[in-house]
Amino acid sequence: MLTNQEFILLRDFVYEKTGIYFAENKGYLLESRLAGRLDELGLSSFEEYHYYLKYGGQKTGQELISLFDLVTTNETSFFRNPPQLDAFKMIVQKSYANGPWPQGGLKIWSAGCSTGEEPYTLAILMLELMSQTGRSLPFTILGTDISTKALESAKKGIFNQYSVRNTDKVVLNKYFTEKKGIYILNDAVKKYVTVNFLNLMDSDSYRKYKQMDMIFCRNVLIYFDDKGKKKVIENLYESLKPKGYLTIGHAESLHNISRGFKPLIFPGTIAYQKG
């Protein structure tokens, strides 16, 4: 049984941590994903668990990626809010594809990018509209998430039904394999996207998503308390180019969080563009 002082230290450490916020009432929520650690660990209470993590030495350093992958979200499908994408290729077309390409080929980072299918998405659209335009485009796209479990997944490009379930018959049948109900995703798509782990509270991972063209960051704010919100979005607010594009959860807002970026009004949507 978690106890209240418990729940406090271990929401405290993984807010340090990870930046993701756990109310006052989601302490079931955290006792139940990780009371199997004590019993893996052998421990008997919260309180161990919590010194485990903060005094455990090398030890520490595993249990911290398994304590990302439990505290971490990975709801997440194919082709999801189709107003936002629709937005996406109409930025890259008004933007880029009708004019001087990016040197060195369009930069997208999907920043929780869980199992995939995000970045996924944006290759295929990317190359759908290489086939309508007839024109080179030449792009990667960079996924980054805090859970080591998700990212292996996401290597992989293997698939369920449930992931896949908007995403049109045609685009199926062309970019994926299908054996039994598992849809395998063809490497002519896997090439355009490299997967990384990263901790978006960790202001120094970021040197190494500088000058990106568009970052996509859906679905992920709505777990930080304002002052993470803050220091994210400015992190990503640096590591865009000048006049790049952010896109945050349909449900999100930059509102009282940063007026660096000026809105962008497309159907049913809203980007976000770098003043």
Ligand SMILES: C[S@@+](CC[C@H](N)C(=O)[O-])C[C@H]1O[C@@H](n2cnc3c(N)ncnc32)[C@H](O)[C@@H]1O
The other form holds:
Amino acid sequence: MLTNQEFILLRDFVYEKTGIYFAENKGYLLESRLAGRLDELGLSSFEEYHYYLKYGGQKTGQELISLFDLVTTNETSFFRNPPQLDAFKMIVQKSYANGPWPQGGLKIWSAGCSTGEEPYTLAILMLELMSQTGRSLPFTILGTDISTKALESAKKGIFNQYSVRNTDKVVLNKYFTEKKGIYILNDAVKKYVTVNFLNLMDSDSYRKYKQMDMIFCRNVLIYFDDKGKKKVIENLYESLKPKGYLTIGHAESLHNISRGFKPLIFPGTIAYQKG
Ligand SMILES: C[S@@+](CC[C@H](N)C(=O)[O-])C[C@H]1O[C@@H](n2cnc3c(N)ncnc32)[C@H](O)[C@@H]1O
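Same protein, different condition: the form predicted on its own was shown, now please give the form predicted together with the named molecule.
The complete assembly is shown below, putting the previous chain first.
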């Protein structure tokens, strides 16, 4: 049983490390996510677990990996929110394919990529654009997340029926190999995507990822408070090239978060352009 005092200790710890904020009424959620871990570690209270996280020395670093896996929500799927993907295709065709193609290839970043469905969807869209236009459109895609478990799954590129439920049959046949209801993504898509650990709350770690043309950070900001959202958006802004594009989740907004981006209206969605 998670006491109110233990809830506050763990909530504040999780917030400090990840930016993820469990509201007062979400004690049951935090408890259900962490309870199994206490059993695995042989700890008898959440207070002990907090102590283990905070003062565990070397073990703390290891335990943070498990904690990040447990407190994150990794819900995702291929071809999520089609209007945003249509806007992506329009931007690539109108802004880039008509002008000089970025030197070194179009650099796309899926920040909070979970198990990989988002960056792989973007890679498939790029490959489809290439086959439709008959042009070579060099690109690279980076996927980052705080959940090591999600990233390991992304690296494997093996998906279940639920993940591909919104994927067109033709696309499924072209880019996946199906075996008994399991969908294995072809290497021809996987090779464009690199996945790495990155905690969006760690401002220093963005340094490696600069000069991005397009960033997708969808359904991630929703877990942060305004302070966290501002920090992440400021860092993503810095990682974009001038005039680069940002896409956030369809239920998310930059209102009161940033004035640095210009909203661009597309059918059924908004994309943001760095000023
Ligand atoms: C709901 S998923 C969204 C996946 C994908 N972008 C999509 O829209 O389908 C949210 C992801 O954000 C990640 N996340 C949460 N906090 C994070 C942080 N501080 N740094 C990096 N990733 C984080 C979670 O691990 C999770 O995989």
